[in-house]
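Given as C-alpha cells, the chain that follows is alone and in the form predicted on its own.
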Amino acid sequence: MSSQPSKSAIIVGGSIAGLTTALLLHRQGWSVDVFERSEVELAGRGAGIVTHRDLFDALQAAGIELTADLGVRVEGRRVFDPSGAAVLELAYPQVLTSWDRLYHELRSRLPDECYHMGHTLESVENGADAVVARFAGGSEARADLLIGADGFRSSVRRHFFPDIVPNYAGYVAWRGLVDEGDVTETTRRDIFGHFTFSLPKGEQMLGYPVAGVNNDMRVGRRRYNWVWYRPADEAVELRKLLTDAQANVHELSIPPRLIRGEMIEAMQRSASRSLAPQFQELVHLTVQPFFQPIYDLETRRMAIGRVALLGDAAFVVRPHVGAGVTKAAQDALSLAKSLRNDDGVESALLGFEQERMPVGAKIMRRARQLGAYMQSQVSTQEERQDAERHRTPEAVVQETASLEFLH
C-alpha cells in the first residue's frame, strides 16, 4: 500500500458494505473516509446472515482470516409438518454468521481516524474534477470520488433519484432470536445442526443457528435465529402493525420498542395455532420479536459521475435469496477492481455498473420469484407461476438462500 495515497473516497454509510469497501480502497492505496449517521457504535443490526463462496472472496480481498469460528456450520437443511415431524431432509452444508460478527471483523481492521459518526448526509456535489459531501452541521468533505452504501433509506441514492421509493411486496418478516440454553433438550436435537423450515399454507417459516451473545460459538451458548414471512394487506395489516401505542403510524419500517404488545400477542397466537411444535417454541421463547415489511427497490444507475451507489443503496432485494450481505460485498469488490487501472474515475465508475446492474437485476428477479406466493394479492400470470413453482417444499428447501443460480 502507497505510504503517499494520491486518490480519496469519501463513503456514506458505515455498516458492512461501507466496511468493506473501505478495506478494499484502504488496501490500495486510497485515502478513505467512512460517515456514519449514526452518532454511536453500530451492534445488533439484522440477526444472522447466510454466508456464501462469494462472500468469502470479498471478506479475503478485504484482509478478513476465514477461520473456523467465523460462524457455525451446519450440514443440511429439514422441513417439519404441523406435528414436528421432519418430513423432507436435504445435505446442504453452510456457514451461518451474525450481523455483530461480520461487522466487528471489519470495524476492527480500518483505522479509527478513517470512521466517522454522527454525520448525516445533507447534498451533493458532483463536479469534474472532485466530489464534496455536505453534512448536517455546516462539515463538508471534498474527494475523488463517493460512494452511497447507506442502505435502505439511503440518502446519497435520494439526491439523485428522489422518485425510487421502496415497493412493498405484500408481506412481512417476523424475526428473533432465542438462546440456545433456553430451548428443550428435544427442540434442540431437532434444530440446532440444521436450517430448518416450517411451511403453513401461503407462509414461510425458517431458521438457523448463529453464535451467540459476544460472538460465542461454544454448544450450548449459541442463539438460534428465525424468520417467519406472513402476509400482509397494506392498506389495513401493515398500517395497523406500523402504529405504536400512541397511534403514531411509522413510515416503511418500525423500532422493535415500539411494536404494540397486541400485535406481538396475535402473532405468537397464530404460531401455536399453524406453526411445527419446535417453530412454536422458538416463538414463544423470543424476548424481543420484531418485524420488517419486506420491499423491492431497484435504482436505475449505480454509476452517476464520481458517485457510486452500492449494496441496498442500489438494490433491495427479498432476503429469501440470503444474498444482501453477499451482494454488497461483491459490488464492494467489483467497484475496487474497476478502480485499480489508471483510467479515471468515471470511466472505472461506468465499468463497474456495466458488471454488476445485471447482476442486481437477475437476483431481484431470483427473489421475487421465490417470494410470490406469500404476496397478500398475487396479481400477473408471471406471479402466480412464479407462486406456484416455488411454493412446494422441495423448492423451498433447495432454492432458498442459494446462489447457484448466479452459476
Ligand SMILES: Cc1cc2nc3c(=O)[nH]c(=O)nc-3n(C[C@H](O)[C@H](O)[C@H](O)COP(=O)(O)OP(=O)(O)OC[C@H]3O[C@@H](n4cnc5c(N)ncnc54)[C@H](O)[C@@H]3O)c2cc1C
The other form holds:
Amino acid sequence: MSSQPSKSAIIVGGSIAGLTTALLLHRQGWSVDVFERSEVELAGRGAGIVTHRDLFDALQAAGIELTADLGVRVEGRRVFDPSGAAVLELAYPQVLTSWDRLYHELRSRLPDECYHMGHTLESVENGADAVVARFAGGSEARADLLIGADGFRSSVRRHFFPDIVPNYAGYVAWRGLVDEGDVTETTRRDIFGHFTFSLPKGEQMLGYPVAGVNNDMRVGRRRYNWVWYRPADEAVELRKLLTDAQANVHELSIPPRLIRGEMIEAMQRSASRSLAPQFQELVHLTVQPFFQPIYDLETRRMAIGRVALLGDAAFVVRPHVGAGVTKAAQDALSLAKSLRNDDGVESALLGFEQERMPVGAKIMRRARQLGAYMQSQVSTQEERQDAERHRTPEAVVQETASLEFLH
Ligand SMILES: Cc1cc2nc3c(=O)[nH]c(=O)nc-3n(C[C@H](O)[C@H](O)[C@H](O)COP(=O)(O)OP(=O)(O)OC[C@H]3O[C@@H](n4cnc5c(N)ncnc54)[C@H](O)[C@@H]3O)c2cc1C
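Having displayed the form predicted on its own, please output the structure of the form predicted together with this ligand.
Up next: the whole complex, starting with the chain shown before.
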C-alpha cells in the first residue's frame, strides 16, 4: 500500500512570516519550498523586537524551545521629562529580542534543501488544481498552495491587488543602536533596566536594551535600541530625507549609507534641543543612525483561491504596537492550523482568512490611533480625538508595544 503523497507549498519570502509558516507546515508533513529573493542570508532587519506571549506560542508550535537568553528582560517602563527626571514609572516586565536572533532560531531549524535563495517571484498562476510560481531567470515551481510572505512590497499581493499601495502616515522613525560600554554610567543606570520614553510635543522617542554583538547579554556588552518618531510632511521634508548626495530621490525608503550627512546633523541638532539628556547622549553616540518612513497598508483579502497572504504582505502596521513579528508568526500558526482539516486547500485558506483579517484590521486601527499625534497633519475629527486620547504619558507607557487590547 503506497502512502498518501504529501501536500506541497511554495512560500515566497524567507523572513519571519515565511520561515515560521515553513516550519509549521513541515512539521505537519507538508513538502515546503521557501523562495527568497536575497542571494545571501538575511540579516539585521530592524534592530530590536518587542516580544509578546502570542509570539512565544507560535514559536513553540514551530518547535522552538524558548530559552532564557532569547532576549534582554526589562522590569518596567519609565518616562523622562526634558530635564532627564523620571516623571512616570510603570511595572511592565517584557523581553526584548532582535530580528537577527529570531531569524536564526527559525532558519537553523529548516532543512537547507527547503530554502532557496536568489529566487525572485515574477508571476503566479492560480489554477483550479495547482498553483504555479514563475521566477526571474525562467525557473518555475508548482504546488498545492502558494503563500505570499514577501513583506511590505509583496509581489504576490501586487499580482492580485495592484491598486493597494503603502500609505505614508506623515512621520518617520529615526533609529539607532548604541553599545552599552559607550554610555555614561549615569545614563546606563537610568535606562538599561527599562523601556524608556521622552515625549517632546508631537513626537515620541523610545528605547530599550537589546543583546550586544553575537547575542551577548552580559551587563556591559548589551546595546540600547532607540526609535524616534518625528513628523515629516511628504512633499517637502520626506522628499528631502529620501534624497541622496547625487540628488536621486528614493522611493519609499533609502539605504542608511545613502542618507545625507546634513540630514543626520539636523536630526542631531533637534535632539539636543528637544530630548531628555539620556536620549541626547544616545543619539550623539550612534555611529549610523537611519530612518524609516512610516506607512500603513491593508490588504482586501488574505485568501485568493490557492494563494494566501500573510505577515507584512497582508498588513503593514505602524510600529507603535510592536506587533509586526508577532502578527506574522500568528498568521502562520492560524494558516497551519486551518490546513490541518481535510476540506481542501481553498476552504482551509478561507478559514484562515476569516480568523486573521479581523485581527490584522484591529492591530492596524490600534497602531493608527497610537500614532495619530505624530502626524504632521491630523485631518479628521476622529484622528484629532485619537491623538488627544493616546498622547498622555500614562497612555503612552501603557499602550506602546502592548497587545493587551487583543485579549
Ligand atoms: C521602525 C520599525 C520598528 C519595528 N519594531 C517592531 C517591533 O518592535 N516588534 C515587531 O514585532 N515588529 C516590529 N517591526 C515590524 C517588523 O519588522 C515586520 O513586521 C516583520 O519583519 C514582517 O515580517 P515578514 O516576514 O512578513 O516580512 P519581511 O520581513 O519584510 O520579509 C519579506 C521577505 O520577502 C522577500 N521578498 C520580497 N519580494 C520577494 C519576491 N518577489 N520574491 C522572493 N522573495 C521576496 C524579502 O527579501 C524578505 O526577505 C518594526 C518595523 C519598523 C519599520
